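The chain below stands alone and is given as structure tokens, in the form predicted on its own.
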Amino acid sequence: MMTDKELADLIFPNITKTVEDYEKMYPERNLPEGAIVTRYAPSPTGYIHIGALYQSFVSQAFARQTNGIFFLRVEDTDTKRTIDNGIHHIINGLKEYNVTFDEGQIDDDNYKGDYGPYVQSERKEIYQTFVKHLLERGLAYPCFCSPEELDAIRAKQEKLKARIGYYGPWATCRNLSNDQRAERIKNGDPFIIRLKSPGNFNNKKTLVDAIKGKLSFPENDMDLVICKSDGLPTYHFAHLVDDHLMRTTHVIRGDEWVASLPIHVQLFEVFGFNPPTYCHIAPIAKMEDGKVRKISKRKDPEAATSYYHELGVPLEAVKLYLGTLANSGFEPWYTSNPAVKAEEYVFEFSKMSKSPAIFDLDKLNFICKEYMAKISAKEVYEGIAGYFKEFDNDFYEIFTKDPEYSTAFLNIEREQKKPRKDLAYYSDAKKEMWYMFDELFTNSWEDKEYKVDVEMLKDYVANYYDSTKTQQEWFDDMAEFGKKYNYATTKEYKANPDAFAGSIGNICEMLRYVVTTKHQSPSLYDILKLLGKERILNRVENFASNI
């Protein structure tokens, strides 16, 4: 009768290496005590996702603040799914966010540190490894079944209202002897390789996860596939050998993966190897009607992380949101240390929540408003420009034409106590500036009710205003030519309105308006100093040509 070594010999004949020649090759890493050795884990299937960028952000955070490693390693043996190019888009689109790994890929072809391969179509030869090393145990074996028998023993399950699955008396290759599997194989008969589960469904296990608490499940009894017919593993037998090999010491990842848990611990045991610690993180999820669902590829363009690159977002405003989603003491924290970067932060595994986290592209708009008002005009200037390089040269033209200028309309305000807040992406330079710049001013006054006094401002423009004055002589100067016209003091209008034909401050709306387009701008004093006096009588006239 043929030994179960026999029969991985025959299955695996070229796998001369051993699991203990791979835990030689890749020892346990020599860190400080309490490092976290982390991954993001993908497959190349398209576009990044926010809640991949989360999970990659929350990864990165908790590797580099113990002094661990972060690795990038790609899950790639679902062949089918995978698309050209899959690699570089998942390197560039996280590098675009600040997410950098330690180890892994750096493009399709290289990779850097001392524990890869990091594409899993790369690592064959050691699945085949410990996929022999259960063969040599009786602890997997060949199963035959057709795609139409698994279907037809589905349907006698339903019929009986049995568990489905590939389990117990279900599992009819399980008690193949080893001459008979030999036989079918040597025949050419197509086949995959199964665990040979030795758990009990009515048995449970327990496991801490380091945001959930404490979980309890069933022990898994089913006979899953590690070996497709390929030669490529499944996920759940190439998480195990590369998280092991790895020295994952944590694996965080999408709570979707809770439902694995039983297969995951067990196939740890079978070796008896010990797990990682394993963090689940709750979904990003939207409100819809009143109800909680997960953000969907499919119904939310905000799901793709290129829907921020395309809006302008500031990233390290995007980085600030997860923050706040991903613990509960991030935003006081921040609220309090304006001028820190999120990476700053020390976060928790207990900090996090177990509810989903609510998307909510109001409070993004909110941080990124405070986040603009807060970093310097020349930074903004910077995201500005690459911005609109990239989506409309036209305007990137006439913006950074004259740097100094530009830059100097974004400081307008920003030193204050309380900094204007009108711009929360980059894209909103073009609708918030436009009219600073000649090329773009047109002849939009479409307030046709509003009254000006051209005559009072051309007068003014020409014969009183100096760009030289400071800003309280500048007012002063207004006060005394407002009395020309009879315009007071807002203090006087108020104590006598009917004495007046307005106050200064009318005045000042009237020359906003004609300059500008807008009842609401960025302080007028500084607008007007920028455009020069020529300009602004330019602009007055024009507005007297056109109305």
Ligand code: GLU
The other form holds:
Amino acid sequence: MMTDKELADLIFPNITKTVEDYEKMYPERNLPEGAIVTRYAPSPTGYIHIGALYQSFVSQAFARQTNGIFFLRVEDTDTKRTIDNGIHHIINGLKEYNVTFDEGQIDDDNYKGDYGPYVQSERKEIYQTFVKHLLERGLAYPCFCSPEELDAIRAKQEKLKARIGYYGPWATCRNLSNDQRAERIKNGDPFIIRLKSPGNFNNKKTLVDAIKGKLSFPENDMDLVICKSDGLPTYHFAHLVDDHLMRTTHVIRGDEWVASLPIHVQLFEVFGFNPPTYCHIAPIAKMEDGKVRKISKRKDPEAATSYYHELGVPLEAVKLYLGTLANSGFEPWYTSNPAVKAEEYVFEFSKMSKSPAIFDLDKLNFICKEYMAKISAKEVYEGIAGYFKEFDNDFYEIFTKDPEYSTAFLNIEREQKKPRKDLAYYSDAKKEMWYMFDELFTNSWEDKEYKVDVEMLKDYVANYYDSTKTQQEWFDDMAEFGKKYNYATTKEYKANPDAFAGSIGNICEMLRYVVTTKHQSPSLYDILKLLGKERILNRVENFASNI
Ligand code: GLU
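Return one more block: the form predicted together with this ligand, after the form predicted on its own shown previously.
Below is the entire complex, every chain and molecule, led by the chain shown above.
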């Protein structure tokens, strides 16, 4: 009769290393006490979901704040989902947000780390060594069931109202003898390899998840697939092998994997390995018709990080927002330390939300405005220039022609107690400041009801306006000028409106409307100063001839 060892050799004749060999090759990491080793493990689809950025941002924070390791592992065993250049997009897309890796592929051409290969399709031999280890001990077996046979089992289970799955008495290939198995293999029958689960469904298991707390579940008794017909492992088995050999201390991943915990816990037990600490992150969700649902790649454009890039959302603001979603302590911390970067926050698993974080674009917009108001005009300038260089070169050329001029505009009312909050996204710059550029200025005064005393404005600009005056002097001059046309100070005017043509404020409003086409703008004094006397006069004259 064929032994388990002989069957294992028949299935994997070329596998000569052992599990112990690999454990020696990838020894325990020599890191400071409490260091967290964690990973981001995407399939190379090239698409970065906001939830993936959220997870990798948080994982990186935990690793960095403990002087640990954050590595990238490419999970490409599902070849259908893999796209060319997928990893390039992921690495570069995350790098924009300062999410970078200590090990694995760190940029387009460079790899780092002693625990690789970090790409699953290059680890076939390692997985097969682990599968062979189980086969040799009779803890796994080849299964020859065709899809039709599996369907038939399922149909019977449904009829009998039994639990669905391949387990216990239903696991028909469990009962084949090694000789029968060998014969079918030699015959060329296709097969996969299943774990021979030692579990009993009536036993309860418990585990403490660092985020979710204590979880209990029935022991796994399903003979799950560990190796597919192409010789590659399933996600569950690769997770065991990779996270064991890469010496991951914390598996930080989406909570859709909680349901697989019985399997994962059992795999670690079967091998006698210490399991990592599991940290299951609740997804980013959306409210729709009063219900919470996961933010979806298919339905929600804002699910893709590229959405934020294309909108010109400051990357730092996205991270600040993700920080507020991730940890309840983040927002109070940030509000009282506004000069710091999101990365400086010390995250705690116990403060991570157990339930879905509701994503709210209005809140993001609010955070963006706060952020834009806080950074320097120069930083805003650079953000805007970077955005338009990529998305609108015409505006980029105009905006960057005189950097000092554009920066000065962005600096208006910036250093005040209550700075301006008109920009949320870099892309807003064009609609907020086009009128400052003669190339873009259009005669788009739309308020047909609004009365402007053009002759008065001409007189003011030509004969009274002086761009070298301080704001107070400018205002005093304006008040003096107003008298000539019977315009009083606001106070005087309010006290006796019938006695005057209007208030000084009204003159300013007219001027603002004529030079910006708007009723609202940043400080008129600063705008006039930037435009300079000649351009203001041109605009007033242009207004006169177009209205
Ligand atoms: N490749 C898996 C996924 O994209 C990774 C899950 C994990 O982090 O273990 O969902």
